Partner chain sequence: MRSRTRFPWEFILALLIGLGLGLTYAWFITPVEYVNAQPSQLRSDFKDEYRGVIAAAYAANRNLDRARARLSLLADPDPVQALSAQAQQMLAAGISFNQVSQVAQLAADIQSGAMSPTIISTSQIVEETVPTSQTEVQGTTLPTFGESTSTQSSGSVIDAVTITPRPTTTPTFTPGPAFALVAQEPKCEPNKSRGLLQITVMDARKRQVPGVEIIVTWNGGEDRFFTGFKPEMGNGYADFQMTVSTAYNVRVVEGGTQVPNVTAPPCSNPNGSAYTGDLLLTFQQP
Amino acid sequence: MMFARIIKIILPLVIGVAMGLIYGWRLDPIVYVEVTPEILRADYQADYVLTVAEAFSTELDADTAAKRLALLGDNSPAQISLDALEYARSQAFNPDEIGLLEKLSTSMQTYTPITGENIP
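In the form predicted on its own, present the structure of this sequence as a single chain.
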């Protein structure tokens, strides 16, 4: 008798969870379209900035790096790269990664956007 009550409670619960998972994962999953890295957690944002730093180390294009960093929000590229560098140091990233972030941060501190006024 007690077993029958447990089955009446647990069986619908298991079926409901299974149906919810099937619906959410297979029938109507959330599809993110045209989202920016701004919504990422701090650790993923730091990884994104590290990726920008890696690209910057080969391209040496500060303008492109600044545009990529601008996708992370309203802060300046210099502040974004500095925040990522601080995060990398606090999370004990390896020295090569910290070096790349330092190089990017230094470049972003002295970066001046190219505008019509800057062109001779």
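In this text, the rigid core denotes the largest set of C-alpha atoms whose superposition between the two forms falls within 1.5 Å. For clarity, every value in this text was computed on a predicted model and none was experimentally measured. Numbering follows the first chain given and starts at 1. Compared with the form predicted together with the partner chain:
A two-part rigid-body description fits the chain between the two forms; in it the smaller part is rotated by 98 degrees against the larger.
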The other form holds:
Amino acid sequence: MMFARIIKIILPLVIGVAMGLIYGWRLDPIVYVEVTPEILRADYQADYVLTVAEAFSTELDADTAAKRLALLGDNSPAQISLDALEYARSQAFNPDEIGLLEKLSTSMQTYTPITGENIP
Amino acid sequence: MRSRTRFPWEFILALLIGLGLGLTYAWFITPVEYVNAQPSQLRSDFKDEYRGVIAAAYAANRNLDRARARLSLLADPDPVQALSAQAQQMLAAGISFNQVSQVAQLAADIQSGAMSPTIISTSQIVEETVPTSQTEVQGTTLPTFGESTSTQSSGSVIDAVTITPRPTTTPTFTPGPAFALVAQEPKCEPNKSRGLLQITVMDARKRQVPGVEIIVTWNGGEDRFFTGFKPEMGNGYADFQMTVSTAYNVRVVEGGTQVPNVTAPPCSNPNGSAYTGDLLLTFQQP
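Beyond the form predicted on its own, can we have the form predicted together with the partner chain?
So here's everything in the complex, that chain up top.
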């Protein structure tokens, strides 16, 4: 009698939890409306880096380019530009675009941030 | 003996508690981890930064179609207004005029549709290249600029070809001729006019131009401001509050001639009472 009573409670409880999970994860998951760039899809991230590279091609301002790349997360600007370059190669971007990314990536490899310590 | 069917309160209560626990876990404790976001979902400050980079890239390659396609990813209802408003905010924040002018220039060029040859129509670029579904898996190709791309979605591979407008085909931008005063109209509107100097700056196609610096000088003073601070009035609009009986000299900085002795026009109501009207100056490139 006691066992049956427990089953009567446990069973609907488990069913309820399962329904809640299905609803909360699949049917109506949390919708993020103000996201950060680091979770942009890879192709959008690569295009953002390409945009930075296009600007860098005439500005030749490594500091500004590094700040713009820093928007994409905690990785170093060198790593971010390298990732974008690899993505561009894997997706057969055109040679001009790859050239711009290479130029940016090369610059970022040798880039040293300007900090208070660097200033005499 | 009578058989009695009891309402299953215990079952319903346990089900509801379970549902609550499940939702709490799914929404608050371990919510869906979000990846593969689109630029349109970015926080507004990141969108501003993105627009600034697009404008800087446009300043470098003068490729208006590409800039348009990129801006469309941000899904601004009115990209020109968004750029103009951002230029104003940047000015107010003291950001370098070079960066501000890049944003303002992009707004002006998008509005006028000039500075870039039409390789393919903008609508074609957007239609072909901007992904619309959030459910596309990671690993899809560039949304806008791949040449021949393969998009993997739900296990199937779809071949798609997008035409890329090349930066190298875009002619070099040359600034237009100086702005000249083409109209000077007093505006007398009772209960609305208040001695405002209203300035509209247009290009040769009569499209309003944001980000143009105006200098107003008077005896013992000077003020500098830019068009586009009030996009609701037009992207090439700016205004300045005049003082009655003070004469001002107005000049558009980018090579414009000086307009001397500008004063707030006197107006009068039908009942004979006097008030100060507004003055509208229109500058245009020939």
